[in-house]
Structure formats: C-alpha cells, structure tokens
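Only one chain is shown below, in structure tokens, and it's the form predicted alone.
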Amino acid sequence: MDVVEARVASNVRVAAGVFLLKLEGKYSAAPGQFYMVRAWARDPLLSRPLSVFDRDENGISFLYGVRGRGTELLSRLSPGDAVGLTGPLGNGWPQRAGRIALVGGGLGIAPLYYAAKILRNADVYLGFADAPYLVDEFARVAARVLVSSETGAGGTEGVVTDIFRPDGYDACYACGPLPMLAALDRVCRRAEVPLHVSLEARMACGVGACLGCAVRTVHGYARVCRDGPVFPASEVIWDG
C-alpha cells in the first residue's frame, strides 16, 4: 500500500506525554480503523500504528502517547510539517443497532471518539490513571460520559471497570489494557451483552505480512493488524 504525504494542521499536548495530531486533507476511515504513521525517512525503521481519533471533511486526527523514539519524533511536529500515512487499515467496530456502551482505559480512548460521533447516542466510560483529558470533547458527541481515575482526579476514584455495568446495553465496544478488557469480558458474559474489543499490539508492517502482532484466539493465531484490531471478546484467549 502506498504512503501518502500529509501536512500537519496541529499537534497539541492534551496531557503529560499525550498529544492530539491533526492532519489536513481528505481521508477515508471507519471507526476503529488505524493508519501507519511516520515523520522520518529511515530512523526508526518502522512506522507507528495509530488509531483514528476523528475524521471529517477537513482532515483526520490521531491521539497518541510518547512511548519511544517514533512517537517522540511525532511529538515534535509543527503545523506545516510533512507526515507519511498508510491506510486506513484493519477492521473497525461492527455496526450494531441499539444501546451501545463505549469503554476506554488510558490511550484506549483513542478509537472511541469517532465511534461515539458516528453512533450519536452511545454512553461513554473513560478511565485514566490521573487527571482526565478530552472529556469535554466526548461529551459533545455522546449521550452520557462517565469518568474514573485511579487518583480520583476529575472522576470517580478507581478504574473504569468499577463504574461500568453492562445491564441494559445491546453491545459494548472497548479498548485499553488487556487486564481491563479481560475483566470487561467476564462481566459482559455474565450479563449476556456482546463485547467487541480493539487490541493494541506492536506492529511492523501493518498489513499482515510479518506476523509480528499475532494473538491467540479460539480459531488459532490472528493478526491484530489485518484480522483486527477489533475482535469479538468471546474469541480472544486472554491468557495466551
């Protein structure tokens, strides 16, 4: 797949080590899909997989955390700088009717905003380690936003699974750390609410060629980049 050059519209720090990168231009993407993003020629070698945070007629945006050299280079970008994009990639959230809950932990909130914007009437549960961010943005597109933080700053003290109850929902979409997703799977199974999870994994190619992002499922190994990143939680082997 070709690399498309885009220009930075803005690159704003929204929390410590967390940035919202907006690129100018017209792009396609379904909620839950991702792009491979790079702002360098050869070093580091690989592009970085970033979930689509939002998309409209003026551009596309990505929420990312600074976790290594690649994302540190992204954090230095300024308006007008060039970025290489490959995508959209992967399979996004399923299209289901009814009352939907979106549950995100940490940077796992990244693929939920665009979903909330498209669904229009979803309830959103956001969990943070410390002070929350982008809550007002979610409130503009969601029916209801509930927030937790481990420090109690800006929300109910605890983790997001403490404030989420699946009863009454027709489906739940979630992204975040694996222990959080595994805990959600248990409570959603008891309530018989379908849960779909977006898995995070280190990726090299982003198109299923290198098998570097393989995860175990009830059907065997699956590639997060090509078979996911969204999977039915009932198919994921959490201790694999």
The other form holds:
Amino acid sequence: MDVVEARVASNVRVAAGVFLLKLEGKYSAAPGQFYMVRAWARDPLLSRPLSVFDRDENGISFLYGVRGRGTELLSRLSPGDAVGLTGPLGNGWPQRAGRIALVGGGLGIAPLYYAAKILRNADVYLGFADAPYLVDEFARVAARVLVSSETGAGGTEGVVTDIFRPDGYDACYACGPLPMLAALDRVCRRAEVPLHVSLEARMACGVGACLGCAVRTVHGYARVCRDGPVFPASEVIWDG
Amino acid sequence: MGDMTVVVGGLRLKNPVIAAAGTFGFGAEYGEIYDPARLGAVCTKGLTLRPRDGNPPPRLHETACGLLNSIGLQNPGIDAFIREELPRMKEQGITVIANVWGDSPAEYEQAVARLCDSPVDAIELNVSCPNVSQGGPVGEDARRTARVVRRARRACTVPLWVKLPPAGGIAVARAAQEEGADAVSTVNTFRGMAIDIETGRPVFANVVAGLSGPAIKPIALRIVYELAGALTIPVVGIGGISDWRDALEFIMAGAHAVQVGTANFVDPLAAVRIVAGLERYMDEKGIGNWEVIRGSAQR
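With the form predicted alone in hand, show me what the form predicted together with the partner chain looks like.
Below: every chain and molecule of the assembly, starting with the one above.
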C-alpha cells in the first residue's frame, strides 16, 4: 500500500455523468482492488474509494459516476492535474480457474474490466439503466459480452439478471446495486455456482482502521475496505 | 536539535503526537504505510471487557469539513486485545495507551484491572463515547465521572488518563483530577446528527453520532485552553488537528501532547507528517523543549 501523488493523463466522459479517469505512472493492483482517491484539500474531507477499472505499465484508470461533491470535483480534472492515491486496497476477486461469468450493473461494471482482461476468456454481462457505454472495450478483452438496458437502448430490454443464466459457469463475479446482487445470489445458489460480489460502502480510512464501512455477514460485521470489497455472496446478509 | 520528548501524566513519550482512539485500529493497518513507533504513542480502538459488535450501518456521514461517526465501540474485547494485538504492538516498540469503556463503574474497574496485568503503557478511560450511552456520556456529569475515575484509579497501576467529551466543562475535568487522574485528554467527538431529506429520518439508527474533523478544531482548542488554565494535571489536546500548525496551536493553548484522529483518514501519513513538522519547527525556531512554548497563549 502506497500513498502517492499521481498526474491525470485523461478524464473522459463516457456517458451522462460517467467518467473514466486515467492517471500516469506505474501502480500495482489486482483485479477487484481499489484506491482511495482525492483531488482536493479538506472539502470534502474524505477521499473517495474507486475500483480499479484498468491498469498497465503506463497508468491506472478509474470509472466513476458523478454522485456528489467529491465525484463532481473529480469530473473537472484535466490532464496534468494532481490526484492523491492511497492503495491498492482490499482483497480483489478470487483467482479461480474455469469458466467465469462477470456480471455488472451500472457503475458496477467498474471492477470487471481489469478482471476480464486478466481472465481472458470470461463472459461478461453488462446491465445499464439507459444507453450502454464501454461495451466495445469489454468486447476486446472478453470471450462474449451480453448487454441489457432498462430502456432497451443498445441492448436487450430489461435488467442484467434477465439476460444472465448461471448454468455452465464455474463461478460468477458481480458488482452492482444490492437488489441486483441479492437476485443473482438466489439464481446462483439454485444453480450451485459460487458467486462473489464486490460491495460498495461509505468509507473513511479505506485501510481497515476506522470500522466505518461495516457490512453484516454470517461471521458478524466485516469491513468492506479490508475484509472485502469482494465477499462470497453466501456470507452476505442482504437485509442486514 | 530540540528535545521532542514530553512526559504526560507519568508517561514518557518520544514526541507529543499520539494516534487517537478509534482512528488507528491497533496500529496494524497504518503499520503497512509507516512504523507507528515513530509516533509518541498509539491509543487503541476503544476496548470493553467483552467483545462488542458495534452499531448497524450506516456508521459514517460526511459533513462540511467534518465527519459524523456511529461505530459504537466495535472491538474484540480486552482479552483478545491482550492476546492478539498487544504483543505485536509492543514488539514493534509502540507506546500503547489502552482506551477503555465500561457500562458501569464496576466494569471500568474490572477492565482497568485486567489491562494493568498486561504490558500496556497507560490507560485512557473513555467516559465520552457519544455512540453507546443512554442519556449522554458519563463524562458530561461530574459526579458520574468521579465515581468511574475513583473505581478505575483503585485498580490502576499505570498512568491513568481520562478522555473527556466536549460538553463536560471544567467541573468534570476537576472531578477527574481530584479522583487521581494523571492527565485528561479532550475533546472526544461532539454529539451531532444528520437527517436524510429523502426519508425525513435521521441518518443514524442511534440518531446522535460523533462529529470530528477540522470543523470542530476552534471549539476543541478553546476547551483545551480553558482546561489547561484550570487544571494542575496535563491536558492532551484533541479535535480536528490536521497538520503541525494545528498541533502547535494546541500546545500553545497549554496541551502537553496532541492526538490525531480523523486526519489519519484524510491523509494516512498525517500523524507522522505532524511529527516531522513539529521537529522542523523546533529546529527553525531554536526551541530546546516544549516548555518554552507550552501554554504561551495562557500568559
């Protein structure tokens, strides 16, 4: 884990309110890990936890949606601007062999791209509220990409759980809204396919010290930042 | 080079910068970024006799230059701390201040007794957690505080600090002093709240949560100034300290040492950066020891 200052290479709007931030430099990360990111002094106070979208020898990138003041400030970054990074943090996706399905809903697609790139032969299911984005990028690194859209724009009309069938997969990795993950859990349980979910939570420290990002599991409260963000779905208490 | 060491209520520290309870775990996480033994001391996460689950999420809410938390003293319990965390901390050379909470004077006494059988360097009685007590923390009432400190003092063979809430005032601090506290540390978080305007309901299940961060610094500084002027035992200043300049203000207000809490979340290196900043300040000003400037604002 390092605390460093990085430079913005690019900060591109990929959809309404969705940006892809690329930073220059060599940063380590395993698929599914995240960094605490900030580009301001004390207002807002805390850094923002962002999943690693992609990394290579030249840089690291983060996909984020503009939700509040922090992400709004991130969206205004220009090439050359300074960004504070702490990471890589969290456990990341498990390393499993076999046929893996990656399922993302909305911004939940963020931690799946790097996983698809490393896995090479994963099937990717992407669900969007409206017009899809970054589908071509996923298509370049995945075996297959299936897309749903609630408005029907650019994909099968519906939600991602409408187009995903777990049969034949050795494992499924998913990220997205809690109702989506809970629905996937039911589907995967029935098919006896292990499901791992990446959870999101408000975080203060990001490193496991403050216990602010607690999530209820069958083992008691777990820290999303340290014990996760990836959990076996069978351990998560969805109505917790 | 100036002498960074300071003796606070019977405890000798290599420098006056302490990681505040609840913001630094048991030092293992930040220990991956820097050696916590570089700090004057580390206050542990608030400990209780038995393990505690803590409060249901959400536990955090960001405010303007501040942070509301409702962690609720989630901790593994004193025995697990002594068995699993303390040996590693001592091995690393960390000066360990065990922060302790009890839900009765008897429980404080038992908890303190247990810790005094371990190699902790000092105990900080937490009578100020805003997230667990009914009807406000003990430390807002002088008589209740006196009872707890008396029982704890009886069991305590190491330096005993009492961590006070911002609303206790001088009467509570004097009560702690009269019952034999070696130092007081203040302020714990302010009791605040937030409301979700979509639901019209409080954000936190407990309604009230603890406010920390730069937003509280001027108020915390005023409280430290008042207590340092009124007490004969040392005061450890806490509240929104983000950099070495903030730390210096608390020392000039009369604090013997400072605790850095929420700033660790803002910058994982905040506490060691403050140590370095204070060192530089001493050198540049040619200050030999902290007594030269401590309480300068009181004079």
